[in-house]
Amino acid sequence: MVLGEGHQRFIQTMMIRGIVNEQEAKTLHHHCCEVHKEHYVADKLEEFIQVVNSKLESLNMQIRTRASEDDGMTCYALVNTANNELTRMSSDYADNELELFRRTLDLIMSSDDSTASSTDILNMADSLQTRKLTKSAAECLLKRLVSDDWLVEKQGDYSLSTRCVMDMEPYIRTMYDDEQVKVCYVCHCLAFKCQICANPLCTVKIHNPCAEKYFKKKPVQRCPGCSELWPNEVREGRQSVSQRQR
């Protein structure tokens, strides 16, 4: 399939928006084809994206799909496939802002609950090696990172957004050791908001939406790794032994 003007408009829109949900992707697909009077088939979104990705490959970029860790909804994101730098962010943020983001990422990766407090982040602002940031400048940067959909803020704690997890996955897998990088047993994607097995000798971790799907038809919830009773609460009214989520 030849790359048409509709594909190019799709790429341009994704470069601006970064991430869309499944319905938004379908609507955008239809819009791009309609505007440029190109053949549109509703159930051919994946084939359409394959053509788009053939163009993006040489730019070390790709449109990927992944279920949100929060609600399991499918998302489409334009991601960086290079694994050594924060490529997508380098044109939008200054060097000291990127340094603070990297340090924030370090805090998130080393924490038990995959979050970093605003206090800990702001305390690092005046010790940056590139150039110090004032507290007010750091606060503005955090707001911008949330607005640009790289971070999520909840009650003063910051975590990685779905877009960030998708875009930064190669970087995270390269820069952090295996003990810091959590991977979902079911979908094999990075896991930040996940449930873990209570067995201290077991390393199984499962996204909340993945756990819901995995245990849906099982009469007894047992860890797929060690067969111990699964201690976490799973939706749809299933009974849990206890709750231990990260």
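Remember, it's a predicted structure, so these values are computed and weren't measured experimentally. Basically, rigid core = biggest C-alpha set you can superpose within 1.5 Å across the two forms. Residue numbers count along the first chain shown, from 1. What changes on going to the form predicted together with the partner chain:
For residue 96, a C-alpha deviation of 2 angstroms or more is recorded between the two forms after rigid-core alignment.
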Given for the second form:
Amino acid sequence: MVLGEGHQRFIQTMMIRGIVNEQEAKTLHHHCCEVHKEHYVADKLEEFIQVVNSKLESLNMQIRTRASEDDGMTCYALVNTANNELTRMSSDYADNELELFRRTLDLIMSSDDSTASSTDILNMADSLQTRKLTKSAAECLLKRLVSDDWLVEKQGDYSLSTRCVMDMEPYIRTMYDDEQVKVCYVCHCLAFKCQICANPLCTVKIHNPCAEKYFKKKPVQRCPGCSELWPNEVREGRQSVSQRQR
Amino acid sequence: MCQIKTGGSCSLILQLIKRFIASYTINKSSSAGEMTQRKSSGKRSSTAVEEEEDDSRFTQPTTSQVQKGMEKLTKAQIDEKTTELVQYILMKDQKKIPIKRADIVKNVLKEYKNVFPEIMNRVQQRFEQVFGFKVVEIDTKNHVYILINKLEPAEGSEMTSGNPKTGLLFVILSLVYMKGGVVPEGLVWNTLKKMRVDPGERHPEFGDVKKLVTDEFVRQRYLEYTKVPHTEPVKYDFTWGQRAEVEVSKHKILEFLGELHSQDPQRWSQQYKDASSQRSSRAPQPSTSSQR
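Would you mind generating the form predicted together with the partner chain now that we have the form predicted on its own?
Entire complex below, previous chain first.
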């Protein structure tokens, strides 16, 4: 199957945008078909993307989806599927900046709530092996990482953006131990912001939006792994919709 | 004669440029794949600073050498190298850095360099079929490539926002074009100053304007910034760069200027003839602007 210009335009736009939400993806689908006068069927976005992916696959690229951990809304991004070490970032950042990013990633992966405080990150700037960064250079770097959509900052704490997770999933799964790589019990995707079981021996983790769906209509909320009472406030998903940044 | 209006209409001009650019982003323009080859006059004393990988060490393999080389490789190996090179070119193109053959050989192909032409062919095919890009060799002497877009820029696309740097570049390209292809730098700076873009000051949108124009745009091959010999203090001229020659349609420039001055582009008959010949020419032609 050959890609039409509508498919190509879709790919080009996704490369520029990085990540889009579901509505934007649907609008883009429509726009691309219209511009090139190609056959358009609303609600056939999935099939459209499948055609695109069939051609991108051998180039180690795919358009993937992921539900946002805040509100469960689906996002679409064009990602690398090969485990190359941060290749997409390596052309934009210096080697000591990449080192600080990697170490920030280490902090995030080993923390319970998948965040790293700015204090902790800035303190690492001195002890980089490649080349030191001054505190102010490190602060600038953090700002850039946020505006380039790799990190998200909230009240001084940094976490990974959805697009970052999608782009670096192969890297993360390769570089970190199973214990550190949290996976949601319900959707089986990487979990960063999530609820955990109160039972210290149980490893079950569930995303907030996944928990809302899973425990809906269940009079008693019990952990699907060990049956302990699930202590977490499941309504959190609703609240974060109004706080949604995108 | 192209006159940029002064005074209060400067901001109006910037508005017009922004509106125009919203419907036409230069780095994704269609030039119908035509290339005007420049005479490699060896006059490139431009200030572009790049890590120079010596291309002269690489000799283009013969067809039979390529064939022999290909026979020794598995399909998987060939596909892997093709993919790697596609990724490499995409990454470089993201920053609008032209890609040199020597760098491709050194960083990607390595021991596969004897099959460079075959891998390059496959890479070009992938770009055309999957992305709608064309790999164009803008410098056949030094073997330098860029990606250009085969797709026409789409009107009304809100998905890709116009970059103000593009507008600025467009003004300079238009100026150079209307002045016959070469413009002393003083005229460019004066024109920009009239639009409240002062190369001597830090601009809120563009930052260090002089650096943007003489370094970034030159590195990206949109402009050439060449020393005028025997000038004291040293003076420079601006001309269109190789990427501009390939990417920017001269018709679009005239359209842009026509809008600016509410005039029919046909009235600038000489430039219009030149633009028409760019559109209809298939064979590479020396560009008049390279003759000084």
